[in-house]
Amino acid sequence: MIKTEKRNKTGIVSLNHPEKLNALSQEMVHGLVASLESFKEDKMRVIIIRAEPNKSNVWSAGHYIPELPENNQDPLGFNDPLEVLLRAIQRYPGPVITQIHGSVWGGACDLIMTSDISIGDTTTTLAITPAKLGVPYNASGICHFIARLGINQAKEMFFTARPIDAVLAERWGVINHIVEEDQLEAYTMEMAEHIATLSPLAISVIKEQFRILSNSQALSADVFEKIEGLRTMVWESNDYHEGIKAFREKRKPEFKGE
């Protein structure tokens, strides 16, 4: 499900599950996170996530549905798989950059939304999708999508679950840059290069700057209580199990609010 190279100080990772479009299942995730701890030890001074090419044209469809619980349970709490990959490539200590050829869904949007730099080409788009399966979305990751693209511009995404296209992504301030098919690579390696002659103490030191600064907000235990409350709320509804239903039943499901 991954591949791994190394050139010079750069590490790549490959999603390479095209069978189930590259959906961040644990077992993936888990390769992901085993590789991000490989070239640390390494000390591979960036890091670039992409996926292999495949019919589909998806570079990942998201959470793993099937592996989503049923059982009243938190669908997406702290110790899931894909938020400990999400904090893996935050307190990586070089920077990880996403190079973007397709669609990205639902939990890999997250996962470029916690990329340091994201790189597309002109057929990147890329969609945040609970609401289309009636997930009550984590604060944490919500504040991803705000700290990259301002609260109007998050809502929209989230309220709407569509797709925004290549040009859309980088207005808003998703993608860095937007480059033609046949130079993506050659693109984001230039760039992984150039940053890896660079110092690599500064640069770390740099980006956990970065990572506190951006989560110095401190909420109380009030308010971080009513939020957990309000999650729970959903992902104890019918709603909820009806979304999950209708995914695997592969039908639009039909939500009533309960």
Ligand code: YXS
The other form holds:
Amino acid sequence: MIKTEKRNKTGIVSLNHPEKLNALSQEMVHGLVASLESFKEDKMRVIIIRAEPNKSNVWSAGHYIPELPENNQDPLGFNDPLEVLLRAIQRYPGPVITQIHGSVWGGACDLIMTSDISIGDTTTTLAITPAKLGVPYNASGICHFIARLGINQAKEMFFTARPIDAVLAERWGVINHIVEEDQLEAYTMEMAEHIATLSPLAISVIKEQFRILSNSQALSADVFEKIEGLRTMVWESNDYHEGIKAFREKRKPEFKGE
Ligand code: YXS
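And the form predicted in complex with this ligand, for comparison with the form predicted on its own?
Everything in the complex follows now, all chains and molecules, and the chain you saw is the first one.
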């Protein structure tokens, strides 16, 4: 489901499951985490995450919906494979660049927010979709969006669940650059190769400082428990089950707010 390649000091990993539009199944995510571990052992200084093209022009359709739990469990818990992957990206000791051709949905949008630098083209769109499915989004995920966007823009993305296009994504600071489709790969590779010539130790320590400092808001235990209590109410709701059922039955969900 993924392809990997090493070019000099850059590790490249490509999502490659066109039949399911690169949805982030456990199998695919485990492969991504393993490739990051292997790149780390081989001291790759920069990572590029990209996607093989598919008929729908989707970079990734987000969480693999049939794997979302339906037994009153947290769908986005600490040990959810995607959450493990996002932490591996944040802790990789070098920049992780996402090269985005096509549309990005749900959990894959969180992956983009978690990456260090994103380069898109004119086909790039991004949507964060828990409101479409009735999913209680997790606190760390919301923080990823607040860190990359203003609160105002993050709220609009979550509340509408609509894709934003490349121009808006660049204006809102989600993607660093929009380049022509036929330049996307070369542009991203040139940036990766340049970064790989710089001091890897300085860069890895600066990246770790960004991670620690942007997480430095203190949260009391009771506030955290309150957030978890609110989220539990959502994953135990009829709306959550209706959202998943409607996707499976290829129809619009009927949410009642219960
Ligand atoms: O019917 P087959 O077997 O051909 O499979 C279809 C789709 O069911 C499958 N597929 C997915 N399978 C699992 N998980 C997914 N997320 C997923 N998305 C798609 O791929 C095959 C082709 O899809 P199809 O026929 O719908 O293609 P299309 O070109 O007509 O439409 C493309 C999309 C992306 C507009 C459409 O597939 C779509 O809306 N997909 C769901 C996008 C989405 O809402 N993703 C969020 C996933 S949930 C998540 O990430 C978090 C939990 S949250 O929402 O909280 O952020």
